[in-house]
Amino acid sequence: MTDRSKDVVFSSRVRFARNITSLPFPDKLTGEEGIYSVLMRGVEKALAPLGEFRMYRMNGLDHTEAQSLVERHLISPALVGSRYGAVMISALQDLSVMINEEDHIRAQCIVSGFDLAGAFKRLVEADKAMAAQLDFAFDEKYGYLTACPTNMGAGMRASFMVFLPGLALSGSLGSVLNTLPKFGVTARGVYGEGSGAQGFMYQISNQAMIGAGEEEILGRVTKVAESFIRAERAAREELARRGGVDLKDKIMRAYGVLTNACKISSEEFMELIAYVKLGICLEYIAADADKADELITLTQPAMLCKAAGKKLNAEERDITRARIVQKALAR
């Protein structure tokens, strides 16, 4: 199902929020000794049997390295610069456990395409391992206790990143997004709450569902994802039928710029790659869809600096970005 749906659903994510009974919430923490010994060491010990993980402590972490973690969706922007923050990241980079963000533990699993069940299964394994080592704050009536009351209960968010050029360009997207609250879900930008949409991509996740179980949340978000897949594919077919040569011309011009430009900004790249991805879906362009998806991460500012091994100014990033894009999309 993942492969057949990836033209619409870019990735799936499940996140758990957990807190430790014996510690105050992160914004009330003082003193490092209790934090590192009880929490960080406990998480590290719990995850050790599950495979290779690397810990990054935010205090003192190079800014470029920290931003590259944000750009890969391995940590939230809120964790960057946190005095007591850290993250454990698996070797495959599908599982990351943020420590002392809004909650003591925010563990997430991100997988490619539409596979919420697979992400949930992987995350549950890590959650059980940590629960065996740490005393999670849990109330029989309210469920897992979290810093934000809207996360109480299962302490779970299920989300998917969705690519919606058909609905956006046909003018139907606004009405579709406006119906989401009645299904218990909401739309956010590429980097979560407070961020904007880029390249026709949106993050759809469940809203507060206090009292709802994990399976209910998964089921509801899965149904919404399936409806998006059907609606977007229908919109693309109609768009291709009505758009004709004008739509194809815009797509091919976007491809021409990306494969020939000497420098390109991040904003222009995100606009053009969206049309190229649409062209690949409509079989106007014989390029590798996975490579086009990978470029969205590889061409982010911090990722470019990390690859170059040095800090790049804006023009140097634009030149490097153009070179990477040309190489990836060239026939």
Given for the second form:
Protein chains: 2
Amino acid sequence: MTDRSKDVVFSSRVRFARNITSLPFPDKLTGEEGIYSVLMRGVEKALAPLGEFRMYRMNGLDHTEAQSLVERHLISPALVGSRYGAVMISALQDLSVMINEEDHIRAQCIVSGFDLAGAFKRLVEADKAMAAQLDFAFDEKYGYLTACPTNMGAGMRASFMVFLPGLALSGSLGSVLNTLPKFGVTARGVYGEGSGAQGFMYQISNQAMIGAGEEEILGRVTKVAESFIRAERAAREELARRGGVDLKDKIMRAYGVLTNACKISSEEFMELIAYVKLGICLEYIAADADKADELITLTQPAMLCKAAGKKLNAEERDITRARIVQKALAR
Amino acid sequence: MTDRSKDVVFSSRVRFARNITSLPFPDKLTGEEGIYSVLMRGVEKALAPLGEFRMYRMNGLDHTEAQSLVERHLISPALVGSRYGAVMISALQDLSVMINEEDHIRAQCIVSGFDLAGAFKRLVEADKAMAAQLDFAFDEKYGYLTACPTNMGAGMRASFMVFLPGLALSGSLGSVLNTLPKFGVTARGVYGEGSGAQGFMYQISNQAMIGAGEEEILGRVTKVAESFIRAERAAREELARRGGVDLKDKIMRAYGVLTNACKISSEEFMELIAYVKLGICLEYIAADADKADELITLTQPAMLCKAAGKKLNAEERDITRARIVQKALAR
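Please move on to the form predicted together with another copy of the chain, as the form predicted alone is already shown.
Every chain and every other molecule in the complex is listed next, the one we just looked at coming first.
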């Protein structure tokens, strides 16, 4: 469980925002001006040596397919249905380069567990390759120029997704989250701004840090992640010691329902899988932790439709979700 | 499942009320007058040839032990702590003879499944043996004389315990129960008069039938049982056909909780085991039906204390109950 601190950190992500000097910002685009000839071909050419990639043009993409990219955190919800939007995604699904989201280029690397340094390294490689092909808007004084001034400078955001049942159940999560702004970071739900926290999962990322360098942002967010890992582990130990039979009962019931239910809603699943994940961490349950983590993505609505190969109504999704969950958690 | 219709009828019971001419009715007893010399020795002597029996004197009996007899339906709650009460119980726990309950003698035979005729036959055997030893109060015109006039005549009650999830869940149970008085029978909860129905279980017995003979009572109750068996099976078939995934989901969740919970209250257990028993009947669950039935007795409070060999508080009982249930239902 300590491999890249996966018991606490679900995933680590770094993204860069970049723009091209010769093009108006995406929200000013009125035609297909230069999109293909400059942006898309440039990105394609730059990434080709880095491995296998696939390009999706958003305006030609089926809604389910687009949603499933959002659910896998490969694109932002804002890109869905966008007229000039596109995305290049690596075969390993670690690298994704959104085209014409808020900025011309939003490149991100996402890896499982706690490895911001690794994600950063791989992203820098892609960024250098793109910089060699495209004329990035960069100012000696302000750094990378971005559509929104708060992103100017490094144009970088580092974030990680944490699983905090220990802090949440011990009642200390609220005060911990309240101290985050002091450290220049902010907490959100799993699916970005405005989405509520589900299943004790939080996305922590740096706030706007105009003028801060890449290393500074990375160092700051890494430090916060490390303190979350320490605090959460301590809280779990305490919880296991004091929670006694009530906590174990709650965990085992959640496991019993997830491994037997014939239909389950997304909300109930998220609540129960959180307890099951905690149970795996506390060694009450001998299920595969990685499989439990994967379920959070695999049971999202569009992913379920993709798995079934057809549109599913709400009840069909609940039934398909239950089947997938049961299979993944079976002893 | 059709062996003695155990899928619907949990148990069958027949009891006789008898009194001794030479003794005042139990509620008039003021001393130990004749209890041992006449009643107890007479009963002991009569039953000895019928197999192994054990005598419990209520005033010397530990409360947990006494309650565990109530929970196994071997004595009535009224006998617990009674000063002149006693009970003789066969080693097989099918025959029990209460002494100085409402009447001098309340003899019953209880068997699992639907077998009123078998229970009656074994009870008659015991009754004859006792009649040969004791001077039963019998009147040519009124039949057996009893403390309460409603029992006069045959002094007999025939009853059976039914499991009616099909009728209950299809919404037709209420109207079925309402017609019972017309057939001279009445429905109560599992633990007799005043106890609520738990887990779709009902005890059906003949109402007072002054002047009716043994065969008539037996015939009438048997007929009611047979119609319950037919109606309940039809309701279950219909339920399985129409209930679809919602019913199966409810059943499988109940199974999931019962096989994983670390503590469980009596009320929740009764609700969930009913669904699990239904699931076994509908072949959704491959657990042992007899074991599921036994659990209803084994998880009663005093039975749990007996199993643990010590007094248990409410939480300890809930934990012990969960452990016993989990073991019995494990695949």
